[in-house]
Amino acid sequence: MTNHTNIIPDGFLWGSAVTSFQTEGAWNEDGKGLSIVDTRPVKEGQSDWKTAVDFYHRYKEDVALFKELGMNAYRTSISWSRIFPDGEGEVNEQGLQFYDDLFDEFLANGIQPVITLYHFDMPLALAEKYNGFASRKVVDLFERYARTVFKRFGHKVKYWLTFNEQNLILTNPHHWGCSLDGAENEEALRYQVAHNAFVAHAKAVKALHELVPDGKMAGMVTYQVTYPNTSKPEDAIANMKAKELLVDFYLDVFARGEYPVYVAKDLERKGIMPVLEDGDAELLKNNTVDYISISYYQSQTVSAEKVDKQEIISGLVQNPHLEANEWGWAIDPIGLRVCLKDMYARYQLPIFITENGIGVREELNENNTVEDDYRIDYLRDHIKQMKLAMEEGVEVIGYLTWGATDLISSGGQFEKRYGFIFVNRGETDLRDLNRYKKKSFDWYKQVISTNGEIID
């Protein structure tokens, strides 16, 4: 039983998060077109995304497990190429029907769908024909796609996100369907793609507010906290400059509706200000977000000595005071509190933690489970820091772990397991895909049932 002293309010959103392409499979079924993920090269010994964990065919079984877990929110993405197979032609009714059925299943089990419009899986045709978000044509097609799904699902989905981890766009434009091959000025093209994605984001915010008046839209970043590598002032200023381009640039545009001066001045000085079409500035200004969404996994430090002026963001080095997971990601629960406090002080907007978790190589034991105390420790420590931030006045509306079931990582690894639910498959051997509850399943169930009061 919860008591009146619990800092977490009633109605708080507890659950997990995934993407369509890392879970659904069914890559070429029911009229789905190819996405840029479907043709991505697969490293030797790793997985493709063709079957994933077969959520497309097994979602009722999985949703029953999510209900047993007690979650009241589940984040996934809509596959753009299920809705518009080539990105711009006729709408695919079978694709729309799949998400209708999926969202109905969530709602029937007391789970709110939290939906990302775009999670790195552009229809392949748009990347090949237009170079993705380098083209304003794709911005308009994204708006058409967004309006299509808002009209269809707006009465079923309250919380939406435009782009997953939009702050990766400068360093990873290929996730937005853009190739830099042949670019006259690579840096200029990166910023043009970033600008076009901001415009697409604002058009989606505008469309949601027009079509679904009570709908809530977020901009989303992966918040990698950074600290000065030493107490030297040079490291402090290098850290500030890294943070500006790692996260602040995007959150400033989402929340304030304009380019921050530290970015605009730099672009003007370099002569690479993106092409702004008539109305862009007003569109950004008039269509700010309802809440902020973040993924949070790790922190790093910034060393002025390591800064490379040829790189957009550089100087990042590991923190020697923190342990890391086997993929080299520093484990820093206090960093979550740092970023929550910083964002709330800057923007005074509700914050939704829509990803947090740890990937580990795991195998079933003789009892068909996984004794994943390390996952419990990781999540417990992060929830504790979230609660401390909330005690200090930060408005957090939900907490979603990454992966309720195991899933294929965005890089193509299945053995990097994140879930509370073990899925029996390997990198290339699909086995039987059966589901098994890990020890952390019962722990998270208790966390949710006590609304975060009992986490030990």
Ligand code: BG6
Second form
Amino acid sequence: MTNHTNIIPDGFLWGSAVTSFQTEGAWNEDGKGLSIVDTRPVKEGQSDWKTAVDFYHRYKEDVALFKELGMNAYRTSISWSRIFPDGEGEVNEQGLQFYDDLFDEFLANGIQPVITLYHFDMPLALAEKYNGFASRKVVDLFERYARTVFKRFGHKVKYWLTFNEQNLILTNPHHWGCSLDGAENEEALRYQVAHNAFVAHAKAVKALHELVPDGKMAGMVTYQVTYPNTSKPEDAIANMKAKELLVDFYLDVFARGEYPVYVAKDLERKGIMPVLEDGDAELLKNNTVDYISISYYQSQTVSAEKVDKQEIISGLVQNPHLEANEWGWAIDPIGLRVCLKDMYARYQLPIFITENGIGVREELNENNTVEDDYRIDYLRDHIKQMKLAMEEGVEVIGYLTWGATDLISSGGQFEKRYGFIFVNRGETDLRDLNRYKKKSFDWYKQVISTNGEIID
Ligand code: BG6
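One more: the block was the form predicted alone; return the form predicted in complex with the named molecule.
Now the complete complex, all chains and molecules, led by this one.
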């Protein structure tokens, strides 16, 4: 008998997160159209996304493992091009049926699906014909797609996210189907795409609230925490400015429904304020989010000396006090607490951590498992910091690791493994795709079964 109460409330969401294109495979089956991922160039020796881990055909086996792990939530995305193969024609019933069956399988096993509408995978036809979210036509087609899936799945899915990591849009507009080739003013086009995506986001928030009254919608960012590189005031202000464009801009629009003054003034000064159509300002203002969703992997520092005025976000420097993974991502559990506290102080909205994890090259050992103590250490240290933030008053509603099974990285590497479940395939050799539990599987199972009380 203890008199201590767990800081993590009952009903907390524990599980993992993935995307359609990084797990499903079946890239051209059952009426699916091509997406911009299907034609993305594959680097020498790396994987394409055509088979991934064949979740499309093996999801029952995987969901059984997730149930054994004890998850009560699983985040994936709907592939827009399964639902509307060319983005604008007829709806593909087979695509809808796949997700109906998948969500039923989750629910029958006590797992609630958490769904991202868009994760870097626009129907190719919309990128080719309209230059993606550079066009308001695509905003309207996105709304049509969102309404279609809300009507079909609204009674099965409570937690939704509009765009994955929307704060990457200024630096990676190609993930929103937009090429900058031939742009008169590249920076202006980047901001126009960002604006159009904000409008699409707000339309989806509005549609969900109209169609699914108890549905909850988030805006999502990847929270790359930054610190001033030194105690020089110049670094402090450079850090503040980097943070504004890395994360605050997006969260301010999601939560407060208007452009923050630090962005608006800058755009006016440069003469590149995006074209706002009638009603845009009201739409953003009236359709703020129910909760905030973040991915968190790493932190960096900002050095005033490295700031390059030509770049949108610059001055980022590795933190000499932190170790990094093989891909140079600095491991910083305290950074998670820093961003949770910062977001909660600014917005007082519930926060859902929808990605956290570490990619590592791994092989099965002679016992057909992987002794991935480094993964246990990484996740444990982050969960500890999350709990400390919660003790300090931050409202966190769930924690999802990146990957339950291994999956293809966003850049196209299979050997950057993230899961608790090893998938037997190589970079280009598909092998048998069989699943094997890593050591971290049992560790996470205990974390979940004790609702985060026992993490050591
Ligand atoms: C996030 C993305 O940026 O990080 C995922 O939402 C991605 O799609 C994940 O896979 C991990 O990054 P990476 O590059 O290791 O796959």
